[in-house]
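Only one chain is given next, in structure tokens, and it is the form predicted on its own.
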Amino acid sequence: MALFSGRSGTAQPEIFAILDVGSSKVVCFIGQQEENTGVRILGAGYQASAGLKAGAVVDMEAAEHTIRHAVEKAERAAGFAIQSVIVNVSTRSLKSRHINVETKFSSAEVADKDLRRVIDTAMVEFAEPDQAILHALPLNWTLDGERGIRDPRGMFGSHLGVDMHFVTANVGVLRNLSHCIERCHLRIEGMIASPYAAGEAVLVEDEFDLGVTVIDMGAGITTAAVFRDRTLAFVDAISVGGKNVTSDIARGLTTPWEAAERIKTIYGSALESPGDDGQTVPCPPMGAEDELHQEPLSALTSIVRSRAEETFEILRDRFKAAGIGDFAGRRIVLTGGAAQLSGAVQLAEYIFGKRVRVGRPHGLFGLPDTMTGPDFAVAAGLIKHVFQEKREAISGPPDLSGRRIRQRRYAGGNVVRSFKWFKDNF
């Protein structure tokens, strides 16, 4: 059941559009759910990004131009115009917050209103003016001290509690993104964290159940999400991506940025080889008076490996600080354009000590062959997410007003904020 009210045209079943706004490209998919088959892509388009950096709008006019072109391409392919979109959020301010709430009520059968009361209490307690809630997910319920209850409705007790997972992002960043999209005459029906969407696109059923970490390696930012028991349990983001590797190559090999991007694609690897010293990489000159020069392949590999190692090590340390290492299972799935870098899988296995694979979108029909790689995982996950049943406590676009909720609607219940939430509860 779709949770968003916006639709394009009058076709049945409902048709939805998504926008994947990234640092390297903006992607627009238009799709619909087909009975007994899955989601069919009716139109798809993408445009190289401008005015966007690390998931944030830095030039409103350039970003608007990019979005308009991507949407127009998808509309031409679909044969009709769209009025609303679901958009991704990929920003360095993307964070997880875990809150445990417990309330007391008259001993009776637990009903929907009791669940809503506990969730509302958590929502009020969380309220922070500079953060917008993208997702609010009840992870586990407790009833009279008994933990691990998936659905307490119909059960009896006097103390009802919930472990809530909030995914948040900075209000200012989201306001700018929202304003840019609205300038394209599009209404935002919802915002979804990029690593959440990427997981929807590339994971299989067992990975959702047993525990897995998705690392979406974008051009300007790398985001991560942990799934377990079919629920999103943790997200994080760091402002390091594929463009940082390109910049390192340009500086280290003294070559233009565009040439560094080509060198990364053709010769770049995160794994050293015994023959690297004997091979050279042709590097175009920086200026018109300079000449083409050759640099050893070992120098390029050292540059690429250093940045890739830094990215994985930062994430590893973040996971350790949050106490989710064991909770996240023994598998890691890499997505995003930078995940296609040679040797990325092997390096990730070495640093994390887990099984690693590259994830590609699946479960979509009509997707152009050029858009089936890991660099289109977020866009594919966005359109799949729209048509899937949600376990979230909220729906629709986030509140970007920045108002702090000062008054509690319900009394009672201690709220415990803990960065070690996973260690305390599992």
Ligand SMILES: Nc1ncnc2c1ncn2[C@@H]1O[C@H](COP(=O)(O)OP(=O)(O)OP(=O)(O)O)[C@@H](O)[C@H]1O
The other form holds:
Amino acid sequence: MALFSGRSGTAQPEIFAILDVGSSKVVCFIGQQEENTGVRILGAGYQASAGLKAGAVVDMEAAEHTIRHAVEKAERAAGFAIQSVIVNVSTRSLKSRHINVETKFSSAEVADKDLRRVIDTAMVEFAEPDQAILHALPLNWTLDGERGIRDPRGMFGSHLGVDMHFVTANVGVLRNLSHCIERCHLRIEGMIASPYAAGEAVLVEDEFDLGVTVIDMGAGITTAAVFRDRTLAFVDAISVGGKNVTSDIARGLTTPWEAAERIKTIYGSALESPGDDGQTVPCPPMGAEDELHQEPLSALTSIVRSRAEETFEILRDRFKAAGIGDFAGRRIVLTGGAAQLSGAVQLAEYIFGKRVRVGRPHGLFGLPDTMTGPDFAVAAGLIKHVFQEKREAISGPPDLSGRRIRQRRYAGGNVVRSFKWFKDNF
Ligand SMILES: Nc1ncnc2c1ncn2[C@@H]1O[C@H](COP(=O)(O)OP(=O)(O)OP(=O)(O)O)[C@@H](O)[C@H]1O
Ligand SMILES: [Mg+2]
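Same protein, different form: I have the form predicted on its own, so give me the form predicted together with this ligand.
Next comes the full complex, this chain leading.
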């Protein structure tokens, strides 16, 4: 697969490029796997977003312009042009579906072909025309009703079952995103759920093993991923982010949006502190004829806190409804620009009742200093993901045709759809 042109005319199959298409910025990384050391970034660039909202294209021309600029910056830094990218998906339609499938198999010993057939059956059974499958992960195998089998190959039995985890997103949103990227003359090599990528960038081995939840707090959207037994077990997304906090401040303190954004990063906190009493925040006026006014710091904190609290509470309730509970381990890692909000960690600890930390990307070399914060976790994770060994049943770009996969024939076996998978299994 020749991805690149330029560079002495030779194909560099081990070089890949990624795009993190966000509501506030678009990031492009070009990276290469280095033997025994990890991924080296050859070029990186980002551009403030226009025409993009919560992972969806809302203005094709403006979004195209943004993506082109981000890519050009990375290409200039790398010294060559790219032809294809792996792109993130962070729309609010991002969802997890869990399906349990069981089929009979003829030979006594489980072989690769039996695994493939059970997974194929699950894929057929899943098919929903308006949802594209981004990831298909076998979480757990069963053999003649025996649960918890990590790898059934070479074992004996007659009925093989699998708990499949499908991560899906709305086909229409993905079509627009891919159309926009193709207008920039870039081919899409793959699409990866944002919180999945963020996890791969920031988590450490113990967290992957023991179970952990990653919450990527962006400008327009907050997405979450639960990892367990080193596998992605659940994702969710809500279209609330840092931009909502800024809008609340602008409205609450009667100040322009840009001023509210600045006030948020300088004075904003999700927690009151003892010294806050009597302190004020300078707020620029809305119109030219008004004057700068002072507002109590406590008013700002209360605005920021209620939005942050609401965001965490919605997620907590969603996790509960999905039956995740303690399945996800005792730790939460926050990524995304909005994770830098003062007091966010403590507030999350209080609401979820878990240990919380902010995650920064690790395991990449040559990343510019300005791109090592939690707001670059998704981009870093996308490029790391490309080079990692996968436990996924499908690869390549998702099928965006919207057609129903034709029911393939298979010999017997019952198929149980379980959307309350966590509740049923733990
Ligand atoms: N120090 C800070 N305190 C509070 N919020 C911050 C801080 N720094 C950045 N932010 C917020 O982080 C958000 C941007 O985060 P990020 O770059 O992860 O978003 P994005 O990836 O472009 O958007 P999305 O993922 O939602 O599509 C903005 O809302 C910004 O106000
Ligand atoms: Mg983002």
